[in-house]
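Given as structure tokens, the chain that follows is alone and in the form predicted on its own.
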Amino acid sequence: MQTKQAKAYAAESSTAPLAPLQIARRQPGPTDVEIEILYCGVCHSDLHQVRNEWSEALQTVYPCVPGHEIVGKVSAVGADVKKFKVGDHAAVGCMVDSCRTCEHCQSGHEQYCLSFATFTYNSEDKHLQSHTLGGYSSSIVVDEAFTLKVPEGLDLAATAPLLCAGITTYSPLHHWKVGPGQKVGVVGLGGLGHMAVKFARALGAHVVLFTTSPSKKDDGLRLGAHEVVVSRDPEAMAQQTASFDFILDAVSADHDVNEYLRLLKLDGSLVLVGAPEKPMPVAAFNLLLPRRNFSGSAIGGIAETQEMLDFCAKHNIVADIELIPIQKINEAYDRLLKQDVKYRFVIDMATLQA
């Protein structure tokens, strides 16, 4: 297969900093869309993957070019592409392919592909017989079936985090039919949590933010929460007992999920979208009495992701971001570990040319 060179930032090992690297991209095939990348969000999973911290489940292959929150401009299209033309704004999220034939793919849940989806980086690349390389790069080539249209009117840089943080929180809210008349909790105000607050408010729910940081109260209210509860205050937590229809837990640090299960009504659901490192003990009677549900959710399918982008355009929802040059990516990773960002780093990929 013919290839051409692209600029990128990559890690050569789990202990190496990200640094410039030339990579190969395939020439667009008949159904491919080539995208000049304008912005790429920085997800906490980028850091985990670069440092091989998920090695038991997902061994990192080096060199690793992270990035799965991609927004750019179409620079070329294959002969059979129907949805895109050169000059369109397009986006790519966490997946660039799947088997497309299993029951989950057929029902629009490609993220749960029974053969495992092809992720935007660190997956097998069937085209180049290597591994996929992500969005910390000048360009990417993706089949149009896994390429998304960016609606008019959205700020392009602030749209990038919607491709992971956005869909990861929208999908469970959509699946569990969150809407008017419901009391909804959001645990944690980070990259995921701040999007969950915005979505739940736009869906018409009464939104309560739970945070360990009293200093985040004003920001929580600004983002759309009706109430902010400091989870370290036992009295404040007790006042919320058995009152929630739905709680979205967006915390990846170790924490006691039982505190939040106790806040659910009969048949209420607590859905985990954060990924704590250690197993989470669950007290049986927090599920049994009253009947409660504890579930998880991962990103969203392609059709649902497009629906989310269109919803964002309708309700003027984008992420709160800090725009950085690619040369500050290692510093951004250090700040990410300290939770020193409100609420998502986005790389201005024009700086890759510097």
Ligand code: NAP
Contents of the next structure:
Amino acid sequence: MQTKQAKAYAAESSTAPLAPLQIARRQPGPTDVEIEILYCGVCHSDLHQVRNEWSEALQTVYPCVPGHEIVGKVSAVGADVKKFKVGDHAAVGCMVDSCRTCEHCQSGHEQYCLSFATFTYNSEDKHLQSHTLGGYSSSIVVDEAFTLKVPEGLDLAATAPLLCAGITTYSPLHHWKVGPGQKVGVVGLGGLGHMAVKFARALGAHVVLFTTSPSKKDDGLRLGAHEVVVSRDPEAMAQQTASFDFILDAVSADHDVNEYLRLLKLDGSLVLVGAPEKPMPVAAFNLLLPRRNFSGSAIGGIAETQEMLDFCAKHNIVADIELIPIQKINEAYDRLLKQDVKYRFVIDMATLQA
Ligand code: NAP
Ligand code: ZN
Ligand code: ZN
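Form predicted together with the named molecule, following the form predicted on its own:
Below: every chain and molecule of the assembly, starting with the one above.
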């Protein structure tokens, strides 16, 4: 297999900072699209995996080049590529392939592929007999079936976070049919949470943001929440008891989900998209009375991701971002841990050439 060199930032171990690394990318095959990466969002999942915090479910393989919120420009296409031509804008999210034949892939749920999807990084690379390397890099080569079209008119840097934070919140809101007349909670105003607030509002729900950060109150309202509740205030929490149809939990750190289960009405659903390191205890009676649901959801399928991008173009929705040079990535990770992000870091990949 012929390869090309690309520039990247990688972690060599769970305790090493991210640092420059030359990596190999395959030459585009017949159905491949080669993308010059312009912007890449910084997801908390990047930090979890760089630091091997999900080791019980998924061991990180090093060197790890994270990044799965990719927007760029097509620089080459294989002979059989139909959707893209050189110069088009293109995007890549959390997956670059899957088996494409199992019942989940066939029904558009590639993220739940029964043989496991090939994730954009930290998966087996079927082409290079290595592991996949993500978007903190100058280029990537992806089969066109897993490459998304960027709708006209969207700001490119602010579109990058839609590829993970966007689809991960859009998908459950649709699956659980969130809409007008419903009271919907969003827990945690970070990258995912701020997109969930925007989507839930656009879908017509009454939106309540739960945050541990009183300083985020005004932003919560500006982003679309009708109410903001500081979750460390027990009285404010008690006032919300048994009143929600749906709550999306987008918290990255260990926290007590029982506090949110108690806020659901009969048949209400608490859906986890956040992926903290440790297991979460659930008190049985918070589920039994009155008949509540506790579920999870992972990213979204490829067709659904395109649908989400088109929905964003129609409703003029993008992420609120802070653009950073790649040289500030380790600082950005420290700030993520301090809940100091408004509301997604996006790397300006041109700075990789500096
Ligand atoms: P983020 O930007 O760091 O936001 C996380 C938010 O959680 C923070 O802004 C904070 O909101 C809240 N938080 C942090 N520490 C907390 C604590 N100790 N107690 C209570 N709340 C706390 O992270 P993100 O990129 O949105 O990702 C959120 C989680 O979703 C991560 O675990 C990530 O791995 C996961 N994720 C899952 C999927 C999926 O497919 N299911 C996809 C992408 C990401 P406040 O300041 O408002 O409290
Ligand atoms: Zn992500
Ligand atoms: Zn499959």
